[in-house]
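Below you'll find only one chain, the form predicted alone, shown as structure tokens.
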Amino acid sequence: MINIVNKQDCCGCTACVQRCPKQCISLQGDEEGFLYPKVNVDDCIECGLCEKVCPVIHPYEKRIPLHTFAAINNDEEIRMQSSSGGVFTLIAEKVIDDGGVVFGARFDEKWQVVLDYTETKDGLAAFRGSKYVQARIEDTYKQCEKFLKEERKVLYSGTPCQISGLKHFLRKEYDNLLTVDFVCHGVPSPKAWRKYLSELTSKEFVQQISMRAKNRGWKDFSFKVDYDKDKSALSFISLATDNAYMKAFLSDLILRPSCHSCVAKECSSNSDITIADFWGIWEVNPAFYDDKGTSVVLIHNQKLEAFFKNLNLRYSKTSYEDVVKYNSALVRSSRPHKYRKLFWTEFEETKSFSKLVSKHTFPRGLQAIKYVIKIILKKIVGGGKINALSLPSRINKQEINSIYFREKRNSWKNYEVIIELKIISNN
């Protein structure tokens, strides 16, 4: 039976939970907020299915894609709503046009991330854009299998380990299944995300939030606070380097332990298509770089080359080597942060998530000197943060009205988030 001794040996795909014939495996959260399977030994019949469907115990072979493309959705509106070049939406729309079902990640009512499905094009909007939190898979593997057995076309999208988990769960190939994963840096802790949002909505004076936007150029570094008195809402944009949650994510403080020894790197998830930002496109193919987002598309299934080329997009063939050169997460796992263990030791007792992140990510030694010089230069050149006096004098209560990870109006290269807070009462 499944018995997780080393947490690096569980990616949280839940294939074991959903495949268990006795339903005697449950998920339990640990001190970092990640879910792990726990077997009720009294009900277990020791059939071994939980181990047979585990993608960590039985990883797929590493692969080199059959075809590699740079691609851009011709629909500019959809492209701007997407993290990169908007290719996922084109693939998903085609599946729905054929009467199919599309699985993807969305926010739930509490702004946590879950995997869900839609049968309509309107439902795809919730799946667009990056969401830097480990998603709850729920029973979507079972739902996917049900649709497949009904002979409906299914597109299932997720992280490489989630796709690998699905393929192991199904234990057979389906001609009506299309799987799409993406180049993954790692999945952050839902517990860290909850704490961050809790602090955000409880502060008397609202602080900044960030992740990525594109309207002033991919390379621009921006900070913006808007207050709309008529709508009683505050919107915040700032750089990921100023945002505590994104800083923790990008510095590998809050990733799942398995992300530091990922078994699904080098296209070994067994997906049909892999998509991602085409970092380095400005060097590889400047004609496909306009600072609005370009996708890299790796095709692993020969049957899908014609399918891809018939979509409403601009595309150009490129080399896998160029993709790897600028997208190292495709082949290498993230290294754990030097102070990761200490960070989580102090997590429960901290009064401020933001301060704890700053404490363990603040530059040291030569990095600190470079950081100070950079700050001084920025002040000499000009700019700076908006004055807090321009905000309402006091905010008694706030709720999150919307969240957009990597909203692109400020630039494709800026990892930013826009979060709108609805003011419930204001003096």
Ligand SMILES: Cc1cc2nc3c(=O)[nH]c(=O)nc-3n(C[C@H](O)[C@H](O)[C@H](O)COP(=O)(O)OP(=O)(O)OC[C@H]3O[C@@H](n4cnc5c(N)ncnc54)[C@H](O)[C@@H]3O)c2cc1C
Contents of the next structure:
Amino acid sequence: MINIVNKQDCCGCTACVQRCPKQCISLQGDEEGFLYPKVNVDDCIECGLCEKVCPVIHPYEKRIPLHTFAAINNDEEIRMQSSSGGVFTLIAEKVIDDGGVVFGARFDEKWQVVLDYTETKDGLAAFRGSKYVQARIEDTYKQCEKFLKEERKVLYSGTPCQISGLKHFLRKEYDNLLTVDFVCHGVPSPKAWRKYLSELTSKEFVQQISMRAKNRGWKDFSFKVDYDKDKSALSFISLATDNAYMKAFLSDLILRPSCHSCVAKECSSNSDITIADFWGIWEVNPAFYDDKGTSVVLIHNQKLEAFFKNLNLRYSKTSYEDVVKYNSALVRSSRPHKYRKLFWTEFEETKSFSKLVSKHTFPRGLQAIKYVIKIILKKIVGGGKINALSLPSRINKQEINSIYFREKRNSWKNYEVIIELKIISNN
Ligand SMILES: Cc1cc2nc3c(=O)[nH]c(=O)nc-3n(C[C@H](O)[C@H](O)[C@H](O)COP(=O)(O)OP(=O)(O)OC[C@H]3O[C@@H](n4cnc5c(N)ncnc54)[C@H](O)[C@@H]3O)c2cc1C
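What would the structure be for the form predicted in complex with the named molecule, rather than the form predicted alone?
Let's see the whole complex now, leading with the same chain.
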């Protein structure tokens, strides 16, 4: 039976939990907030199915894609709402048009990330855009199997390990199943995300969170929170490199341990299509670069080349080597941050997630010199960065009416922050 001794050996796909005929495997969160299977040995009949369906014990073969494309969704609005070139929505819409079902990741009512399905095009909006948190898979593998057996067309999208887990869970090929994964840097801890959220200003009025907003371009992406305008009229946006949560994610402080030795690299998830950001497109094919997002599309299933080419998009054939050159996450796992262990030792006690992240990501050595030069240049050229978390603590944050981060009355270059407070009468 499955017994996780080394955390690197469990990607959290839950194939074992969902396949167990006795339903005697449950998920338990560890101190970093990642879920791991635990077998109730009293009910276990030692059938061994949990091990048979494990994608870490039985990884699939590495593959070179059959076709590699750069692609851009012709619908500008959808592309702007998507993290890369908006190809996911195009594929998903085609499946819905054919009467199918689409599985993807959305925020739940507490802003946690969960896998779910939709049967409508409107329902796809919630799946659009990357959510950099490990999603709860719930019983979506079972739901997917049920739809497949009813002969419905199904698109299941997810991380490479989730797709590998699904394929292992199903244990047979279905002609009516289309699987789409993406190049994955790794999935961050839901507990770190909860902690970050708890420090977010006016969190009770949050209406939308985009971890890949393109307001300042696709390349230098931003983290954006929109609040309920009637109640607090507040929204904030910060460059990913300035945002505490994104910094923790991108510097590999909070990834799941198995992400550091991922078994689904080099297209070995067994998916039909892999999508990704086409980093480096500005060098490889400048005609496909406008800083609004360009997708890489890797086709692994010969039957899907025509399907892809008939979507409402602009595409260009490209070489796989050019993709790998700028997107190492396709072939290599990221290394854990030097202070990852220390970070988690201090995590429970810390009063401020943001300060803890700053402490461990603060540049040292050569990095520190580069950092100081950057700050000096910024001072000379002007401008500045703002984060809603840096609001003065004496302001009761729920009384904020509006915030302008770029007030230009005095100057455009050295922009000012204006915070309007609600006047609350005692009468
Ligand atoms: C955790 C994570 C790490 C990533 N790392 C990289 C990387 O290193 N390099 C790279 O090129 N691309 C990476 N991506 C993928 C990239 O950001 C885009 O999502 C992808 O290129 C698809 O973009 P799109 O414009 O076609 O559609 P989008 O609308 O942006 O795609 C959304 C798709 O992503 C799925 N999704 C979103 N969040 C999650 C989640 N938490 N768990 C499972 N599925 C999710 C949705 O269900 C949907 O299928 C990552 C995405 C995530 C979620």
